[in-house]
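The chain below stands alone and is given in structure tokens; this is the form predicted on its own.
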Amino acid sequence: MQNKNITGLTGVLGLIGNPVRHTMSPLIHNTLSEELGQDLCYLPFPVEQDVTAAVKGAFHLGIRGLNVTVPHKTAVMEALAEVDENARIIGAVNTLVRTENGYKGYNTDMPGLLRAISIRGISLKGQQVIVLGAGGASRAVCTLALSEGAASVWLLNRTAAKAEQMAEELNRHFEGNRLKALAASDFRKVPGVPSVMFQCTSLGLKEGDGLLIEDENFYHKATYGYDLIYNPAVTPFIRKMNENATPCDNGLSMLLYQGIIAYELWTGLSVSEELAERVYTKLKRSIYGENLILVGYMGCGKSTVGRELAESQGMHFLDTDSMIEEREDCSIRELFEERGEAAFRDLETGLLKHLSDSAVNTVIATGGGIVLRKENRELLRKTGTVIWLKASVEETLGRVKSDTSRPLLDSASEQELAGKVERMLQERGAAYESAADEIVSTDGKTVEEISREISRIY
């Protein structure tokens, strides 16, 4: 957030809880205020014990709205003038909206989760839902699933007693028996039908954590998986979903949308999906680290520079051509010969869509023609900082003239190859420039020199 001009008219929003030092909520709300032109400032307030006194004080100080985090989400309810019915069912409040007589409490976590999965095209209505863990977050997810008309909800916990108590209470409220409780060891009793799966335990927060259920076949039930943990980005559950090629998300989107819904309650404004995406990108990069994307013509050094850069910066490395070859189990040349260039470009676009959602702290080397589609250029910019590794025709020829793996460079003679390279560089130049945030010339430079130059820019 840029320096804000605070005046006597600036409204105050905030977060109470303990600890709050590392909260990402100021980034969300102050970015929204800046983008929407609202004279509001969001601040964290550490409250160790007396949450009732804190809420009363905030009201008398004129604070417009508050978020509430651990350990006060339940205790704060006693300090409120009113509590929304959904928050009362869940038994926790995370958002306080100022009214004439005090604050009204809401729980925006589950509406936030619902918005996050709905945008991904996931509906819970009529679905079998599997919830792992029986803590407070699990209760909220079960409540959401039952409210949204899930056909059945299976609640699995290390010990059955806690899950059974929760199931009894929620089944009574929803006047049915759709919520089934099981000990995790009884996972085989869950019907083997396509399911939406939520990971609500703390497994994944610590290095070395495993899964609540280790059996490989259990996770094949999932058509979509969501882990409420967002840091680290890849938990054992998310890793398992990725291994099974199952669409999945971590809890960062829920963090975003619960904040957006709170902001909408405080201001009466509606946050567009375009703005939500911009805030999400800012949030993701702030937490996980920026991605660096290398684009450029064949032979400009994207893969070799990318590996060197990733190693020197402590980042991950991915090569889109290599990923496509591995996924399709054939070479780029074979893909061009058997399916054609258009089909290959479709594979590139699909992979970019995946990386724009999942890649963090990663150097990504791309194929030479990935920038040709406008959609791809937009996805590249969404995914990270784009660096165009620019090489002259002469430099490029020296690097690629003996490379037989590139189908677009097939030529009868070196002269014909030179003409083809020059023509393609001219045709693609505007697309590279349009996609790029920065341009780095690679002529006459070593891999280490190029990597250092990018590091200084980054």
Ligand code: ATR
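Heads up, when I say rigid core I mean the largest set of C-alphas that superpose within 1.5 Å between the two forms. Everything numeric here is computed off the predicted structure, so don't read it as measured data. Positions refer to the first chain, counted from 1. What changes on going to the form predicted together with the named molecule:
- When the chain shifts between these two forms, residue 253 and residue 356 travel apart, each with a separate rigid block.
- Fitting C-alpha atoms of each rigid part between these two forms shows the smaller part swung round by 24° relative to the larger.
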The other form holds:
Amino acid sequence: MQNKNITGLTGVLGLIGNPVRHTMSPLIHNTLSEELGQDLCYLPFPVEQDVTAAVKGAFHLGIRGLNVTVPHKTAVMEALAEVDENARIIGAVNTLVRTENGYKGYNTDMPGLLRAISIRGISLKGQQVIVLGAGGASRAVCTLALSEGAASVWLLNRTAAKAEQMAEELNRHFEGNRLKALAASDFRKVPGVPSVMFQCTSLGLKEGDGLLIEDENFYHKATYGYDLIYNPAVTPFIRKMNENATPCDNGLSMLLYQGIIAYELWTGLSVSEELAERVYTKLKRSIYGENLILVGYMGCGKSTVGRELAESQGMHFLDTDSMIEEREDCSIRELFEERGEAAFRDLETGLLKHLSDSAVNTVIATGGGIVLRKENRELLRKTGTVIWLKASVEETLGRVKSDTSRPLLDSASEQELAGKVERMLQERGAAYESAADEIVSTDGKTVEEISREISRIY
Ligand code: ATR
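Switch over from the form predicted on its own to the form predicted together with the named molecule, please.
First the chain shown before, then all remaining chains and molecules of the complex.
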């Protein structure tokens, strides 16, 4: 819960629907208010039956704005003073903006999707668009594609009749015959030209779901794929796009931008791309899971403990050193020898920037010197909870003595090595400490013990 000071001046925003307990909207809107310094509070309101009475009550309670979700998106229209033209075509309202005489209804799902794909450089104008599924979400996507000037929109559905009816209605509205309905089994009739593909069926929500069209070749037409599902993050459709190296996104960006556009309508403010990114990362972490980052001197067990921890917690595992070796196709020792330490540190910083935007639900083991740069320490903390695996000089020596893969430890004698380790531990201690949220001592503990200790903290 945010530590918000609610006063007599605080404005109320909210969501009506049923159920509302899993909604991510409070996170989006309360973060926006916090970041933009707006004295507003967003709350969920479960409305079981009479949505008209709820909207009337909300107006008289002075509620500034509302989102509307299932099952009220269509029925709510009856209760409004005005309905925006686009919302009327789609037949669904998800945002209510307060006016003098009542609320005006908008649909921000469609502009939300448009903003999400535009940011990825995708335009629908003049394109062949393929839409899979013919339910409520598909109707909004087809409307978007037609109003954005798509050359043709192929609508494929398991039940052809539903697709045909939708095509008839929308073609009448947009005048022309650009929307073409097909039974999914007739997918071969779709021309083999580069297409933007939208996945709007519910396939992927359940474990074991397949694709609407199983034929491999069908998906080669896609130059970009968008799955409206965001949980799970990877659906069979997204997996297929990834297999084909086709750029793609899931519905989380649409969820974000429909919220941002609603917020802009309520407040008259405009949300910068930078702020949108920050809310997106917060949303992603809250839905898909936080990251745990292990830092510490070489030999403290970052990789071994990290792997064990990831496995026991059902998280992914990444090792920054291995990732750099893989990306550069060369060992850390060779990188140091051929390009020098500074170049290696640059690679680390670049990788951390990438991980701070993309990693979710992951244990990340890092290189021993990653904390030396202030920029890296900031990136690490932005990426997740940072844990310093601390080990004494004796323990570290015992672990690194026979390891020849560590260029910074090249030494003639054992005594020299001991001195070097002691010096480096002392020099780096402050950097580890300032990077870390938590410190875990590893001396005399097994990998399982350390992993268990971290999962308790975490
Ligand atoms: P939404 O409002 O999210 O779009 P919807 O209106 O219930 O959801 O639509 C669900 C879509 O997923 C429909 O296109 C549905 O196909 P049918 O019209 O043939 O029912 C599609 N869908 C759901 N389960 C499916 C399955 N097992 N195989 C193929 N399509 C499926």
